[in-house]
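Quick heads-up: it's one chain on its own, the form predicted alone, in structure tokens.
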Amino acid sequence: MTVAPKREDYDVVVIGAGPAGLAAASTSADAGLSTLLLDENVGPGGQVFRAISSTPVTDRNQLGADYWVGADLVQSLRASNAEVIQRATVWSLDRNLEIAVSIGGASAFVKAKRVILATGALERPFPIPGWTLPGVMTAGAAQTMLKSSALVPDGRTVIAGQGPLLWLLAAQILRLGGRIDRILDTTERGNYFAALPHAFAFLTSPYFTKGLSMMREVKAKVQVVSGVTELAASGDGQLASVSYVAGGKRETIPADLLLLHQGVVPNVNLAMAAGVEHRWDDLQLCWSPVLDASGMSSVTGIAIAGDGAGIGGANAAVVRGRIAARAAVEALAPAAAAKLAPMAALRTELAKAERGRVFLDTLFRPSPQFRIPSGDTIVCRCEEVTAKDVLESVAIGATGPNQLKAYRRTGMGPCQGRLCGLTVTELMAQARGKTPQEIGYYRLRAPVKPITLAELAAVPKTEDDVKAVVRG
């Protein structure tokens, strides 16, 4: 592992270390292009395979066998000649593929002839009373604590909504000995049927048997509360108890910690930035970049993978970042393009990959209760704006996501959107009677993610640089 960019310039910069982003590292650096990997995180593994190289959680039964396949991902990257480079913040990238990375306090820029996103996912915003208080927490924080340090919770914990990143997390909780006391299951029951249609081709999956086996693991041992239709968490300034209702019954419980989540979506404030064009997905309910069947964007030599080009899964997202790769390679030294996997058999394995997505979209299709609140509710955290700051922005003449900044300053906090824009999205849309899609998104810009000016002041300059500040 490096520390700074050993070069200027590179065939292929990856962007993220997850499952895309390790397959794809691998296979342009073994088809000799000059690759580098730039990823955030203290090692490589992404949220999937957070600290596959560190994890204290030595039992493989307990983390299940699907995350230690990312054990494999990381060798083959390490084995290959790929620079990679951790704790690396990019935030930038330009339509001329120049990237501006914060490593160590001080920025750099690379520039490259291809550059593959593979920023992953992000939880879905999951705004109900009391989300912001200390105790509440998604699901995806517990794992990162329990993959990073094996850390579960002891105290009074209900785990709320649904997906299968739900019950994976139950799973590995109760295999560690932590405890939870109920599971509150928000899916909609008319999304049974919704999804029936689509039924044969989960069957085959391989999603089927392994989720059952889950799901059958966890309700053994946790009393679940199915058809949840309203969820709300109290407390003074600590959580103490979730009220909830279910078949018409509200019922409260007291709670110490209070697991949130309902799926996962796109993380595009990168690509966004970048200028890809992105289109709402009716289905998976978020922005997904417009791509072609090699993970292109609109923006030339941009190729999104994985998770950030629409909602797959890890299996998915490692083909994809294959894909990727070579076509990377493809444009760029065809003749090493022999080497590699044939394009047609990992579209087929994309294909096998990705067989029952769509039943799990239409199943764990989030409520809209729980997508769109109301009344006091907060929807932007950085900045403390409720749903009713929102709707009162609206009819005084809001009329989207970047107008509503000038009001309400909603998406300039430190998440930049990360936590509020898909519920500022849809919020307004139902406000204004138009399709997410009319409504739009953030319109976001370098950088990405905070810095500071230190950070800004420690890139190299050139003679000229100085020159034209002296004579400014």
Ligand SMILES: Cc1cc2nc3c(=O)[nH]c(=O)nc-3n(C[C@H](O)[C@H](O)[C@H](O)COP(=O)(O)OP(=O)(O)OC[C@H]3O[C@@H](n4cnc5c(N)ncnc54)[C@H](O)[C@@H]3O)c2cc1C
Given for the second form:
Amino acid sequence: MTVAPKREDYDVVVIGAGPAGLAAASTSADAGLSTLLLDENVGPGGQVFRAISSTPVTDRNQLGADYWVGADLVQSLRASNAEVIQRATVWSLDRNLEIAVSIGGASAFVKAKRVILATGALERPFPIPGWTLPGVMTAGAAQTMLKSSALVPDGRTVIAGQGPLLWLLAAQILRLGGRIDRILDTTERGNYFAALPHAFAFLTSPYFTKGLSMMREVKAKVQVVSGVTELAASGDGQLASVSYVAGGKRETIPADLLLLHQGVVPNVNLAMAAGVEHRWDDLQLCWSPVLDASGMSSVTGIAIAGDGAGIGGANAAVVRGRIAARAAVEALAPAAAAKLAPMAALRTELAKAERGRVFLDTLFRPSPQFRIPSGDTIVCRCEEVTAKDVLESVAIGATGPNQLKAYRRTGMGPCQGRLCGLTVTELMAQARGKTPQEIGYYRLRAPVKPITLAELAAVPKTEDDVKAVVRG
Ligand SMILES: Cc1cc2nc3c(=O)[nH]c(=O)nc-3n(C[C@H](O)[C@H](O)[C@H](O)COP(=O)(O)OP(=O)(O)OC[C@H]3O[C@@H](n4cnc5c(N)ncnc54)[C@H](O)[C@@H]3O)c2cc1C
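Please give the corresponding structure for the form predicted together with the named molecule, as opposed to the form predicted alone shown earlier.
Now the full complex is given, and it begins with the chain already shown.
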């Protein structure tokens, strides 16, 4: 049975049921605001707490204590008056705060006084030769299968890349009895020195002890090759081997599965399509929304919380969700705000949760060769456009990602630039001797997620809508 929103108008609509969205929806509902939480997945939890209400992995040590924090957040949400709809994909949000959501193949429209975008993060593209071969996938995809179905690799498995998630996944796979043959660590040696000035904050943050024990746990069981400077996947229609260079020496190993990961970046599509201003963040090497201290964006009424506001991790996501919700309560029901945690206390909590982040961003800064490919390496997977194609287009006049769409259809496929946008921006910036900020990003529009033409055609139309099209 398809669930539809109970009302047409809400005080607050929260999009995304990860830590930020769960915390935001509970806070605004508990303050007495009519609150709707929409999320595209079968259950709440987002990325970090994926399948928290249904995971077959019941031994809490296997996924780790941090994962089970999600159970309390879901419980608070369920105890609140928030209306929650899962399997609900938001494909449009406009400046009038009108939201279009696809639920069970039918679209519904709701309006909000405040929208809190908590759409989280995506894995950064990792365009190496052969990354589109069957048998090559992201670490996050493997983790999704592990959390939701307890599936772990059993063939010859190589994990390559860098970042906290890579080590977490490796530990989780080993705890569930999965197989890892080799880890190829691409962390640049120079990053250790560059991160040193930020080490104190990291050493005194919860990340240090957790990270260290996880790396030790994995290194005790798996061969780790550090300082990897080149990577390529090969095979005839299917992954057969992985070759890499470390310490100037090249090696090729057989593999059935290659898991790639080099960090996460904000999921910008819905926010950008709604007109929210974003700026290039040179520390996190991604586009981040321009927000005030309460998460309010350049579009009145739209706030962004969680990793969609810039990568801060799960703990920071929860607090950012509470801050954005508190700001909504202050605006819509000031009297109720008095019962909530003071904004100053929330900001102190956020600063604590973000402690050590700059060290992580500097240490795990992905190397240019793994962000900006060359030659026949595919950049745009949807349209199979290579780095060479992009550079040829620049040579004949393409100045930015939007012109490139006309030349090569990059960013016009089902992923709407999620898997090539950053690469295209950086590749064109390098080719034109400009900054990513100067080159810009794709102009994103609704629908930001694929919906069928039948669903679009079934959308209720006003007299004016019909006239506009007919006259047009
Ligand atoms: C694949 C992946 C795995 C990760 N695993 C971990 C981990 O194990 N541990 C950890 O500490 N950190 C992990 N992270 C980092 C993670 O980003 C943060 O820790 C945390 O989950 C961020 O919380 P959030 O609430 O901002 O967003 P998320 O948890 O990412 O939640 C956002 C939610 O919004 C939904 N959504 C997005 N767009 C729409 C739309 N248009 N319509 C409806 N719903 C939408 C998403 O499906 C998701 O459910 C992972 C990140 C990724 C990308």
